[in-house]
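Below sits a lone chain in structure tokens, taken as the form predicted on its own.
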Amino acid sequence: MNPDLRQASIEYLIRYGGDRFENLFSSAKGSVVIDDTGREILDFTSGQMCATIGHNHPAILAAMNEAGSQALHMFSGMIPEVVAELGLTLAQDWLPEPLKKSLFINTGSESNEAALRMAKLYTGGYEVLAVGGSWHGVTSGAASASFASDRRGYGPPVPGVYVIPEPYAYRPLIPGANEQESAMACLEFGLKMYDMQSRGSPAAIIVEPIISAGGVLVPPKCFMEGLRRAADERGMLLIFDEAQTAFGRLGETFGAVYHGVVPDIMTTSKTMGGGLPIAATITTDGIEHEVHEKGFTFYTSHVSDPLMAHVGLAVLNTIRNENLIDKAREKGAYLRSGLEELQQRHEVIGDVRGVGLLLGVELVRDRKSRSPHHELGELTTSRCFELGLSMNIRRRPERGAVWRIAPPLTVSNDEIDRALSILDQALKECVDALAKPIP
């Protein structure tokens, strides 16, 4: 440890949100980070849900290691043969019909500014639709469009964007409604009051396939058909944000695979990296061709980076060989079960849902009232820290307190019966501790 280091990460870096822990790291490898100290911590949350094949991964150090003998980056009309082969790959083997062309950006951010701009540019609208407890990124079309959190005190956001209450089982927009019935509602109330203040502009519909900021929400497929039926309506680009659900995490291959919905534009990031910046906005032969004709341009100073490309296909030819999506779902099924054991013996545990990898537990003060336990859920973030465990919490005042849980799909059985035990000691002694009276 270098508490010098420690010192000057306090003094000289600008803090930009989320958890921050107290000490430095220094590697990492597979499940595990190491700190300043040499503890060893399971990241259950795959870095920035990036890791997607585990840490440093030699996948990845080999294909950095390859590109390094090429080329790093190019000017950006230049096109590397590596981009055009990763292009390929992901439309002849991956992508489900008719996407087919990829813009290669850095970040999920980018991505979807370049999704929404072309959206508007093919439609000649302006309006978007997204969905509640939605996060599409920190840029202005992209923030402006997500409503998990962080919307105030930024000023106006881009003019026309539009909200549809999100799907959520557990805490249903109509009390004693099913899961379809209340989706649908939520569908339908959205629409209206849509239509009742559109300017007549539509542009585009955003929606990400599992919410997973907004606390792992799952919508049900005949929700993700309707918002198809909306658009198709409407004039309106469907856009399915697929930074968390692309490339197996949810045991398929996408988002839009697991709900039988195929959108106008797909954007990825996280699961494609592997842990480096590596993106893409997709979309279809004439939906390329038309927005091209009208003057497309999303030229960045990273557009189709020799380097990203080269990490991208290590990363999709990885998932293939270690058929990682079967394990994802494997995997994703025995960490479920495990939580559920837990849910049985912890009447916080309200809930349990989520796909393969991608899975969230509430905390409640009790299940009658649901109400959500966020000091619970702060506590017992801090101390499966203190046992090894990372995790993220989402714990919103307007929402649930609710573990986001997606470890990297190279994630071992004995890695997550070591989680599975840190977890159930840290909610006992957290709710003792909650409960023994104040002296």
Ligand SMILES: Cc1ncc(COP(=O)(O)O)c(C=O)c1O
Given for the second form:
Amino acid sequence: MNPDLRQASIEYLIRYGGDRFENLFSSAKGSVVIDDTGREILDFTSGQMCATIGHNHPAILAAMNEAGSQALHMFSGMIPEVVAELGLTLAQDWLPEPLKKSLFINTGSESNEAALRMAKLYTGGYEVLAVGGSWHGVTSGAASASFASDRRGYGPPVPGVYVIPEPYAYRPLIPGANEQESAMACLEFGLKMYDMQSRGSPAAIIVEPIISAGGVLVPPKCFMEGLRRAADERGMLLIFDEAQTAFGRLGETFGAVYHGVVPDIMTTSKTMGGGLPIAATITTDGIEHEVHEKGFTFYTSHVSDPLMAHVGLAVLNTIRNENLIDKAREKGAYLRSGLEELQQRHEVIGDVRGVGLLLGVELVRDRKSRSPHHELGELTTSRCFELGLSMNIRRRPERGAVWRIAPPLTVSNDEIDRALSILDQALKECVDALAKPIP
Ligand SMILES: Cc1ncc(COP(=O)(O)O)c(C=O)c1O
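Please give the other form, namely the form predicted in complex with the ligand, since only the form predicted on its own has been shown so far.
Next comes the full complex, this chain leading.
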């Protein structure tokens, strides 16, 4: 450990929000990250939900090498061969029809920015309907359509964004209603409010197939079908933000496939690069043709960069070659049953939810009141880290206290067992510590 570097990180780096650790980190491999003391920590967030095939997978390193021997970057108007190959692979081997054409950029925020620009140009409208608890990124358009957090203090959002309350089965909008009824009430209520306020200029509905930052909320299929209908009825394009759900994490190729609903535009990012920044905005032939005719531009310095396309192809091939979609289903069921077993022994686990290897565990003061236990969430997350497990906690007062657990799809049963035993120990210790009277 180099104390000068720890000090430098405090003195010279801008703090950008979210969790920050005292330790610095030196390397990562598979499901593990290693800190500056040489300690191995299980990474049950796959980095920033990106390293689905495990950190530093040899296929990614080989792809980077290959790019190094060919080209890393080019003039944005020159389409590298490997970018054409990635477009072809996506269209022929992965995408649900009629999705077909891709724009390759770098981050999730950018992919949603491009999707919103496309929808506005296509429809001639500007109004965007988003879902409560959503997170689509930090650039203007994407941030304006994000409702999980971080809206305050940055001035007016892009005009014309409206919100539908999020379906939240554990905390239904209508107390006592079942999951479907409550979700449909959210939809009906949100659409009614939107229709009332609309200036007659609809453009898009944007939604995550699983509302992740909002607390790993899984909308029922009827809600997603309802969004499809609502978009069609109003002449809006339906955008699925699949930053976290594309390419296997759910035990299906995409959230769209899981729900059985195909959007007009799909955005993919995090899980496409396995830890490197490649994202895609994907649409149909018809929409691409029309926006092109209308002069669509999204010309960035790194659009169609060959380095990232090599990496993207390597990630997609690895997911297929190592059967990682099936593994996500199997390991997800294994991890989930372990979490449910913990729930039987720990009253503070109110809810275990999610799909495949994108799981959420909500901590409550007691199961009757379902009152979120933020203190415990914070304490257990820190204790887990000390014991060698990193996972993410949503601890905004308005969002409940929810652990987000999303290890790489390559995680082993042994690693899952270790994580579960750390969670068990941390919960026991922290519940006891909070129960002790203050001397
Ligand atoms: C669903 C979703 N969309 C978009 C983004 C933004 O992606 P990026 O941070 O790569 O800009 C995120 C990031 O957390 C996300 O979870």
